[in-house]
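Consider the single chain below, provided in structure tokens and representing the form predicted on its own.
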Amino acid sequence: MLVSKSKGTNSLLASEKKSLYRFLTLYVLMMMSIIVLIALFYYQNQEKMMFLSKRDMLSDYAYEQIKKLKILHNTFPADNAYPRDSRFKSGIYDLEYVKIFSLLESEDIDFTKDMYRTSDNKIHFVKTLFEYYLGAKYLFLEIPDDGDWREETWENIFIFGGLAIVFFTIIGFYIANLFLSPMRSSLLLLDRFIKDTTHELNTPLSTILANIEMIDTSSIGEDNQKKINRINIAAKTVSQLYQDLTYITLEQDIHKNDEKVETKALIENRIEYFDSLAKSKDITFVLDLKKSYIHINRHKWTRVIDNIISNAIKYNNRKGVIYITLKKNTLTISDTGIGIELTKIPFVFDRYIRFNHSEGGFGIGLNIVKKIIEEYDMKIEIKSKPNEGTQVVIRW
């Protein structure tokens, strides 16, 4: 039982880690989104700070250039040389936004802003003239954007953003563990209960089944035969649950003893086993079985088939039908039962998940099926519609 305890604990740890990783992924994505928004705001703020630091200087340049334009306006056409300055480039435009003269290197001209950065990393300062010197209404000054502020900004974003992500991830890990602690305790309690229940079921269940098999029903009355049949059905229902509990707590730890299993004969054997359960709901089996072999542990393959057939009976309608088709490397089991909603199908293999509480069980049967299917690299597909039935297809 020590091996079983270790396996159960590992299963819980795996489930806990899966939930933890999901929470952390969502949490980190949310934190990163917030950090990106903060980084964007910071970048824009730094750009505004850069503009403010350049504005006074460019305003002085514009004042000097306007004086030169005024002098040229008064001396034109005797003097027609446009005033140049080594500190900046400039250009003048009229009221209709038509270029009069320009030394600007960038053609990214925007009359709606008084200061902006062009697409080719130039800074433009726009000054509106109140006197139309040389017919000009707008004066553009251009200086290069050295990019020092941008490099420093990105460096700060990466350093502090990275530290923030690490810090919030650590906080998130702590919070996740804090919130997962009750779930961990509940799962451990449930697993402990299942193991204790399994241990206690073994002897009385074996006794009941053995004694039912030894009863000579021909020597008793019809009423008593019905009672014994009901006891047999109930015992086999409990036996099916016991087999699942045993697999979870012990048998999945047993090393593989794979063999070549003739699936057709195995299915016929299991249908005979479930015959009394099916008859209790007037359920009919329709079979189309071809010989098909699979290399697998016989007991695990039995668990797969038993759980699917058991569910097909359990969630079928009274006087329903179960169709079982076996072809080469493909097993299909369909029922005419209550079906499953499309949004719930992805979760049917989760342990302890039950969508119909009117039927018994712990919600572990399909979880066992999924684990065995994955262990042997098989494929399983479930198709279902509410009130129309469910189809399970296994391929290997």
Second form
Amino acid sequence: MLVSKSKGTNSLLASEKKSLYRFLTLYVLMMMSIIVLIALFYYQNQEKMMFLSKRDMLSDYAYEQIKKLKILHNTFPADNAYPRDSRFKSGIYDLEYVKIFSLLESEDIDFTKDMYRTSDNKIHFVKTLFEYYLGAKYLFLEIPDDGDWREETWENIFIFGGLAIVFFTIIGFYIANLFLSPMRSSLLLLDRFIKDTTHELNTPLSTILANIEMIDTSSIGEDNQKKINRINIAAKTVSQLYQDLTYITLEQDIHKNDEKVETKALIENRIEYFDSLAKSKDITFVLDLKKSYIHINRHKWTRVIDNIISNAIKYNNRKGVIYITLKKNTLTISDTGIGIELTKIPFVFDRYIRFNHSEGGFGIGLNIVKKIIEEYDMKIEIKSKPNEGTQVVIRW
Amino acid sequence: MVRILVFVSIVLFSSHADDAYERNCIKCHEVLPFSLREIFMRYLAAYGGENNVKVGLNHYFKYPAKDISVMSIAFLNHYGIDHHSKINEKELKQAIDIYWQKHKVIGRLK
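Requested next: the structure of the form predicted in complex with its partner chain (the form predicted on its own having been shown above).
Next comes the full complex, this chain leading.
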């Protein structure tokens, strides 16, 4: 499975977009069906009106033609010239639908209708004879269809149909927004809550981490060293969370301060930072790092690397491995962890989406990653197989 | 002997030259004021298609009656209706087929 996210992705959540698309698809299909039905009804009605306007004239023609057929019937075969008329073409068929004689240009013959338009734009008027002169039961009269009514009808359908589509689309978006507003309100509420609580985390967290660093571990027993190490891991986990929350609520709008960052050194630094966390699960790092530079805000690049490494540790198996490969313009981080189901991969970048609740977190890490990746026109791909592991590839 | 053979041949040839229509229809209708063509056109106007006309003719020959005749009441009152046909089924069918072919309209209009 390959998922590629680029700057084209907008600020809506994938799940939000999915709901919006589903609703709009259903709405548009229904709307189009109704418009098509109305257009069809209108078209048929216009056709009937056109037929109605020509029916009287064609009935008169038919009456005249039948009189001529009657005369010919009585004089046949001495006179065998079929009566012609410059105003119309005609043809006669017997009750077994066999053609007796025809001057019709269109081969589109329908005995079931009394008036119809042929496929080659002729109007056929069918008159049934009660006395079968020359054996004819059906007299077909044919006149050309000038098509004026059709042009006008199509014009009206396109103009009014187009206006209806625009109008109903606007209504559709309005309704869709109404449907989505409760979902958005919940997310805004959660954002506001996180923003408020984040402020309160900074001081105690900094105090814990600073004091742990200052403890002289050589003077304490092994048992206490283990306990302090656990406190250190826990504090770093919270610190990581704090960094993410701060970024998402306060810093994401800070764009500049870009600099040339040497990624190899940065990764080594972050691995050292996560070392205690990785060791707690007996996870080993396999590194293949080449020198690589990128012009980026160092703090944002750190958030990207931290979040991917943090996930690789969190969702890795005990005694797992994390492979980190850095080439000129590509960073690949793979783990041997639980993986992600194929159907869930498109949603991993959504905020507050977490597929595994066994580990802590708010589900904002990859959302931050995606935002930064998009901001710097980079590409991210996620390949994953359940129970085999996940690979994240970033290209710039 | 030669004279006898020539005479027999002429008799046989002339008897086969008359088809079922000529043998069975023309002689009787010659005396009527309405020609067979006029009667055909009346049948055509009443029955329409080929099969319908043939079925109508066949039925009338077998069961002649005033109420199913295509002729006018004045004609029927004056000449009456024909007696029940003595022609066998095959001969009748042949005669009707020939009658249709001789007077049909299809393919003769211009």
